[in-house]
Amino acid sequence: MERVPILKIGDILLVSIQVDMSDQTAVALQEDLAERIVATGCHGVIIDITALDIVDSFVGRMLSTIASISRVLDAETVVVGMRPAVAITLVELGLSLNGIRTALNVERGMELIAIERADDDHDEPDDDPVPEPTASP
């Protein structure tokens, strides 16, 4: 069984799918990626599908599942390198890939994750409570 390589770049994991995805390969990728997210504490996952000429409903569901697993583990997922024919096929199959951001290339995917993390950091409440107003004497 072939394994899909997972590379760490800063706090992002890069998954480059270069093989045909069988059921076994997809399950192994989901498990490997979940373990790597936890082990590294990364905040982003980029899935590069540039090498995929054809995407069927199985691969579409696999991408959605990976994104859901990553989100539960506090990592955003961005799919990059989607060819026009792949995008058309996904739409024709009715697969909207909910919860998955897309970008044209890895660089733009990394920018999207950085923007998302910056927005999340600004949304978190401060640790210091707001002082209550005091009454004047």
Contents of the next structure:
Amino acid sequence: MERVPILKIGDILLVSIQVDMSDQTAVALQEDLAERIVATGCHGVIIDITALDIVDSFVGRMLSTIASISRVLDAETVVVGMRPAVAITLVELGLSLNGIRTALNVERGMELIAIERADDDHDEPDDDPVPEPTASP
Amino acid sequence: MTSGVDLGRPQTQSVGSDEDVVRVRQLVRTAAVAVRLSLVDQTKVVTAASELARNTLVYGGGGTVEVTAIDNGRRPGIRIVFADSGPGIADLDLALTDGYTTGGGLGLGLSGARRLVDEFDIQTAPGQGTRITITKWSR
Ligand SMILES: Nc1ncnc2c1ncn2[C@@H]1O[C@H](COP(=O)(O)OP(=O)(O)OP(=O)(O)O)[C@@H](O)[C@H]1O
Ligand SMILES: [Mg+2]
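What about the form predicted in complex with the partner chain, after the form predicted alone?
Expanding to the full complex; the earlier chain stays at the top.
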């Protein structure tokens, strides 16, 4: 079975899907990514689908699952490079890529992740002094 | 019913593994380009074929896909038949409902594929297998 390579660029994992994936390859990618997020501590995942000429319900579901898994592992996923014909077809198929962030290209995807992370840090309550819990008598 | 004459020999691909589903997509893509479907229509018919071939594999227990270039005198098109001798579909209306699945999928394969093509014909009965014919015309 073919495996899709995962590249680490700074704090981001980049997956550029260059082959027409079999269902097994798609499932393996999902698992490989989860492992790499934990192993590297990366906070962003970019999936580049520029080379994909179709996204069917299986791959669409894989993209949603990757986004959910990475969120649980404290990483943001952005799907980039979706072709217009693919977007049109996905909508007609009835697939709403729920919870998936998209951007035009890898560069924009990286910007989006940087903005997301900055916002997250802002909201982070950890930095605020937390009052010591008062011991109950 | 379906219409149009065959142009040339149909191409057949057996479906017994998920690698075969990839091969079906490639076969349909090549045929769709050959009959000059627009880029969006190529994308739609390859996506529909991917959904139906996967159903043939997963629910039909495998089968065959036959791809034919056709012409109805006014325009060319592509016809694809997905056939299996699996359990068949007991309640077709239900199976064609968006979101209905017995396999933990999204339940969009059948209903979505029907929306993506110009003609959609399905013959199935419990214990009789399933045979789905789709057609996409070049505009
Ligand atoms: N060739 C077939 N033989 C028997 N049953 C089938 C066949 N194709 C589809 N079905 C039945 O119809 C249901 C709906 O199919 P559909 O492709 O719409 O959804 P799914 O395969 O369950 O999910 P998805 O395609 O969205 O991943 C299936 O769950 C299955 O019960
Ligand atoms: Mg299906």
